[in-house]
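Next up: a single chain in structure tokens, the form predicted alone.
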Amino acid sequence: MPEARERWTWRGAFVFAVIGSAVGLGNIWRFPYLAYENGGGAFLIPYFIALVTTGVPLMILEFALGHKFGAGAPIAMRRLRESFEWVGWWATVVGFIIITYYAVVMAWTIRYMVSAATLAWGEDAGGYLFGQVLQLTDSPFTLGGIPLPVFIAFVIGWVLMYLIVRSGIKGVGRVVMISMPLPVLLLIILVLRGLTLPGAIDGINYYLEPDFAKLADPQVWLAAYGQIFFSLSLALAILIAYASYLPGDAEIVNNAFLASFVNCGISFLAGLAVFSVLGYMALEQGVDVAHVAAGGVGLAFVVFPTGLGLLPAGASLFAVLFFLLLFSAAIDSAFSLVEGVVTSVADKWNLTRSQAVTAVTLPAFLLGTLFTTGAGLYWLDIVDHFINNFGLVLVGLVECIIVGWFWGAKEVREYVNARSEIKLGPWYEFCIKYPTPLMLTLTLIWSLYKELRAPYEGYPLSALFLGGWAVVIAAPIVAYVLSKLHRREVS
């Protein structure tokens, strides 16, 4: 006998898991760098109307999909209609993708938590997250070693995301009503040091410093609408997950709205924490905030690390914290991405939580140990650049074209209005069927310019056509595939 399909106890519930998804690694060590460099403050209107003309009608599109259908994403866009069912798979194998490095980049956390303690960096970060904690080799090529504390902390990440994953829906529920408070809670915590510390003004000053000129640039604009799409959790099959384990007459709108503002407000107070600790830290080295300014694993692993051992007291703590941030916002959006595949698989062989979970759980672990070895980062640094900049964007692409004009953006309009307080006008429509779709499409074609222009990071060919290219080629491919095995229509 199937299972009964499991429901979300309460709307918070449902709430919590979605920002919990939407608020992850990319909030913290994106989002602030992004914003510097692309107008300071005047990044804030590209990135508010890429929110309401992309951001929240994808989100209320996939919200519907998972609602009407009851269904992960393969079986709803089945039920939408049969030849879609691939595009359903698509966007769950490059969940499934994205995961597999996911996970280790939550054990560098795990790692650097107890490092913390210490300040076992001491003044050389860099030396001691390559050398010592990644233990990096000089090409993506040769493998080296699997560092043991990196893989420790692998394992323990994954044993994590297994049992809250296996534990169900409500487990879930139980789980995010701790897991995504707690990162908001150490972002204030880390934000009023920041503030009391010198140089902090200069540091907020050149996160917020508005460049309107910077406006005119149609870059700024797409970088703009691109950490949107990418930072609330879009195409990757978990919203669609999420919303199918709602009730009948949950509210939709509502939840949309909520959910995508708090997720940017938590990344506009990501910032404030970043940069104040940048603004101490330039001015206890007498540099220039710009100087030491910088996003991603190096400001995560480097840059911060070395700004908080400056710290005139409490150092140590204040480094536990901020690892206790990361890890908080990480494990978050992995077990839910790890949730959207095990959504897909359940639905569509009818099995059991626990065989769908260990379905999934176990290749992606096998996989992931290759971004846990020396080359790891090498390879999880193309793979990632291209599955987002190309993976992403396509399903996103697909599932606008395909939900918005072949179920229709007024069914989808109708649909969630007959069951929420807010209601939407023509303009969710024509978001739908046209902004949307331009701007992704003019994302997929700045990417493609910019990688033809010159390999993405000098790496090798050779290996940008394996961790890259073939990924990517290889999604829909195999999403194909999945669509055509012998399936059994949920109860």
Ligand code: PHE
Contents of the next structure:
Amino acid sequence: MPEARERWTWRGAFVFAVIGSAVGLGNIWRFPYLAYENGGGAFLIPYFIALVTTGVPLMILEFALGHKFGAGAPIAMRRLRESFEWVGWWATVVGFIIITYYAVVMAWTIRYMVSAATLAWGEDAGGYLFGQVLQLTDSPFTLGGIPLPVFIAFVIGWVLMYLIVRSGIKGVGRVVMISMPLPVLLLIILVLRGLTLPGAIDGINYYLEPDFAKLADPQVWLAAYGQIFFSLSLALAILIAYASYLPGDAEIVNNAFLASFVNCGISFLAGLAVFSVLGYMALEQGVDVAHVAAGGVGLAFVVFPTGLGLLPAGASLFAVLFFLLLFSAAIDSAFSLVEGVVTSVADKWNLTRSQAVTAVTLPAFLLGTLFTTGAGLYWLDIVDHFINNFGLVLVGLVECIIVGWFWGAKEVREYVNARSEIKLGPWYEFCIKYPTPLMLTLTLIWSLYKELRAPYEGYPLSALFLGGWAVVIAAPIVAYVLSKLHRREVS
Ligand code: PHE
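Got the form predicted alone; any chance of the form predicted together with the named molecule too?
Full complex below, order starting with the chain above.
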């Protein structure tokens, strides 16, 4: 007996889940630094344009696909046209790769909640991270050992994801009631603490000082497009899966605008928290803000912990809150990735949820263990770089072309307009057909050019090949094979 498809159980569940997926490490450790580097306040212009011309249109497109075809990415694509199924798998495979390492970064945030209670990094946050916590080896090919505390945190993270996704879309809907608002609340607390610190205003000035000349640099525009893509969790089978659990009369356009604007607002807010603390830190250490500014792993696990350690009162409390912020932002992004893959798998082979969850989480956990070793950070960095610059953007481009030109941008517009309060104008079709694919193509060409000119971070070419090119190239091939596997029809 085929069971009826599960549905979100309360009105806001879907939009909470989408915001939860979008708001992640990218908002906190990627956006502020990106803005600072690419023109400060002026960066908000390309960012906003990218949001409205690419982010929102693609989000609407994925919602429409999931909603209309009532299935995860591969089967939704298949119902559009049989030969497109592999594109849905491509998004799914890329999502699967991301979850293998995203779970490891999440594990670090769990590990650091413990470190934060005693400010265990002392004066040397860098040494503590690379030496004690990660036990980083000196080359990608020296695996080293697996530090036990990180591994325990990794297991905890996976158990949580397993339980949440196994509890079904109802369970996900319940969890996001807390996991979506919690990081927002924590961020507000940190912003208030940050802004009242001496030196905060210098930090904010660095962050937002507009440099309009930068707008002439194409790299700034591409950075904006790349960030929008990553931040909104596009092209990963997630949004299609989430939308496939919507009731028939669901509202699409409002939700897409709401989720993407809230996500970007939170990124902006995170910048205030980050740069006010950096400003304070620069003042305390008698250096320039530029000297302490950083993004990524360096910001979250080195610079920021150092800055928090300098606080006059409640340093360990704020440090714990900061890692709780990172963890709570990461967890719903992490399980959204698992949910995307699980939905794809369950829909193709008619598996029960617990079968599908086991089939996905077990291999993802085992593969992810590689990233917990002493060489893990190198591989994580390489895979992440290639997947973000090539994997995601390629999938987004193909998705955009297929849906925009084959289903028809006009059909998408009519479909969503028929069930939305806000009506999309003809601008929507135009964006999907021309500027979006064009910008994505330019982003790809530019990334390729940069990659060939200077291999990423000076890693050995063999490591870049194995962790980067091979992964990017294998993804569509694996996807194609999956699409050809026999589908188990409902009997
Ligand atoms: N959107 C998340 C962030 O900004 C990252 C993410 C990407 C999550 C892809 C899930 C999938 O951090």
